[in-house]
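One chain is shown next in structure tokens, namely the form predicted alone.
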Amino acid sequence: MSSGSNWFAIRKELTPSQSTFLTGLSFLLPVLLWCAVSYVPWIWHPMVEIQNKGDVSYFREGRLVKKDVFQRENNKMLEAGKTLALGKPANPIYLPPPHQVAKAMYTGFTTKPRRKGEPWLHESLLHSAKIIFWGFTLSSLIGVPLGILAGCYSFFKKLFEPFIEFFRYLPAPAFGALAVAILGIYDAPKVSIIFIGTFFQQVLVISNTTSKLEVSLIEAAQTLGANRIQMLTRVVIPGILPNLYKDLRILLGWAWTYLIVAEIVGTSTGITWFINQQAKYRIYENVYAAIFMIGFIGLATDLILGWIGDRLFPWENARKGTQEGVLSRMFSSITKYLRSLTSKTASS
């Protein structure tokens, strides 16, 4: 078989070397989109930055104007015989080039809130991550032994799945108003968001992953003599453990998705209030700096989840060249490579 063939080969798993590969090109590729959109002018473009205004009196050097406004001022300076305005083709101030959004995922962290007692960018992403902890936990100490019990157990899959199918499909956002209500108009009805946004997924999920448990090892069991109690406490929840852990993790980053809309509610606080400001203030690498940390966060702590997870359940780990495997090699080989210039630079 060719090495061509061995990238499209059906259900065969790609080389490690292929796998990071395309597991960096993922990435590569929406930059790269992104990049050509932002310098090459003549690919978008549809605004024109003035940098001379010449006589059109309401121009200013560094301002955006559309091109057919732009054209039509300067036909008008051309039959009156005036000086005409001078520009380069640029994009939105809405789509920033990713410079200056990399730039400002540093200068969040390093500039003063406009406003005395605003809070600043860490503090921020502390209060949002503590909404996700306290929304997720409260779900979790419900929801995962609920799921445990339907999965196990017609009676408890019967008496709970019904109406948790029906609610599930209530959006989480249109309890807000009550939540307010109820909870008052600080973090607890953000919590509750994101405990409705999670909960009633994760009974099912959970409930899903435990009745998938293998029955030989239940029949076995019961041949031994096991009652209820050591059923579940001995054999079920030992047994369906590593995917409950995986489950768990998906379902964090359902949280996550719902975070934006959590913090609505109510006063605004959080990430969410860093963003809408910065879009207020029109400054929309701080909005693009903020949305990217957001997922910086999600994978980073899924990535030391899944760290986590494999020294929890190294049996689990037999497959190798995932996703994950390789996400973690590329943070490893960063790691390693700014170790390397580091020990070099104390060095020298």
Given for the second form:
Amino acid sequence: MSSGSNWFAIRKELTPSQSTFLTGLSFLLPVLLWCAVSYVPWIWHPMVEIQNKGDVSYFREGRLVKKDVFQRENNKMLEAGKTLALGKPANPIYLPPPHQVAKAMYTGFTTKPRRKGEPWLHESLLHSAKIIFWGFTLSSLIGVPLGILAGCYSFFKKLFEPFIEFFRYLPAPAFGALAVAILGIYDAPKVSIIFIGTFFQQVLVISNTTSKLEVSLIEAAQTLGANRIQMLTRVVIPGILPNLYKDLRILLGWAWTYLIVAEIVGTSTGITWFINQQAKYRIYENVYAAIFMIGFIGLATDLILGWIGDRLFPWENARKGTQEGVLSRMFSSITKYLRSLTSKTASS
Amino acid sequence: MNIDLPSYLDQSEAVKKRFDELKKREVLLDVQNLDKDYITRKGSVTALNKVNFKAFRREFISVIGPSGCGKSTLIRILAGLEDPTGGQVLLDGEPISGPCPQRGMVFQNYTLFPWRTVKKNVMFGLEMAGGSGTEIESEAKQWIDLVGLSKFENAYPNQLSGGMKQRVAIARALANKPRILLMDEPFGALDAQTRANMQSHLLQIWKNINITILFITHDLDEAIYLSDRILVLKAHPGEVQEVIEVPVSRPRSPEQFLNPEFIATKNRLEELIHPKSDKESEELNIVRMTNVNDNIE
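I have the form predicted alone already, so could you send the form predicted together with its partner chain?
Up next: the whole complex, starting with the chain shown before.
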């Protein structure tokens, strides 16, 4: 077997086509599983959707009942010699089939809110993004400088890190009640939960990244006449910038995971409000759609940031060939395509 | 093959004259009674013990010794990256303290700033000194020219080979117009061919600018080929064993590797660095693992 077609070589790169295939598969497999459960009647389907209620008094057409209940009632009808109810296998209401969820991705945006004054879906999403933005930005404004200081100077490392190590074990949601008491019930406590969830990890991660900068670069700068401030601003900061950027990308993902708990603090808002509201109405395809949207927004932001990063730090990939990830390659080919489209329309 | 080698102490007229002239030059670097102890958990370890030597202006001096002899410690003290426990170092008669662009340093592991292009790397020292604009840019270009990398001035370090990186590092250190260039096994990570090129290249640079070079290496040929004098250290503790005046005439060329005085010097270095008793104890007791009767020797 040639090395190129070897799928299971330990710590060996796959060929680009192999990795593209697997990337597709990693999304396709769960979707296929979901399709199978939804569309193949003999897989799972623990419920029965009533099509004709027959003589069962409490059955309603279109309603779901458990299989054994349906069977029991029909047995009773059989004994009594009455008309049997008719039904087809169905999944519980909380598992809508893929096509309904896909449709909800679109109709979620076009459906008017039920009550006046309630936000549209896009407004909810925007509100969530705003919470993340402020929580993450505030955390970074303080966390990045502290992290760099702790990574550079043992003084600050010893001063900050022990307490932060302790504090980061405290779950951010635990501060919800306090945050409401101090900051009220609107956005401020939500931002503060994101802040608490991000900040302490951020200082430690960035301190670690900073301390990993090759010390010989700093020594070289010293022998070239750099003073203390220059070593920080001209060597340490540019030296860690690409890794700092990567850290922030990862931490931003972290911030998103605190979103839902943050948004139930005080008055429920944003995408969390939308999800809970739709669950109350039992429109579960909207619930799934909203959850997936969080995932898509997260993934898209990460890809965009990765793409920007490749351009911000050209020295990082000056000799890099095919190591670029499949997703980012897909993304850059999409942007290339879009650019060619816009230039075409512009010229025509 | 047994030929009578001259003593490494015999110097031809021309070489002798050269050394007489060299020693008449002013003393650039004066290392006096240098001690360095490291405190470890098991107690204190002496890395350097009463190291004394002088380097004259425009001299090429090498430091050689077995591993653990403190040659890296020595050069780091000279660069100001570490403080000695005792003794002092004078540069042009002034005691040194801390790192300073007067003492340029080239490290073994390149240490180029990966986010700066070749040109920007060379400009670094000039920027630190407060220079800016086209003036220092054209100055940097001259140094890049000197090391023969004008074509690569806009390349990033990770696009360069090891030898090219080290040339940039040399240009970067020289751009500060140092009094002395300290080189810590600069060619240690290069392959044999590149290393040979870099050695001749370095001799060219040394000849063309007013610079004193202190060069650390563990390669005996390299030390003899490049240096005027070789400082031989011994390990545990690091002490000066001998200062050898290399009897090979200048200008140097690779053909001289086979000259009797070259070989005599190399033999002497071998004696000092790998004494006989060491060699014998290193002899391996190898058990024959094959019963095939073919004799491969």
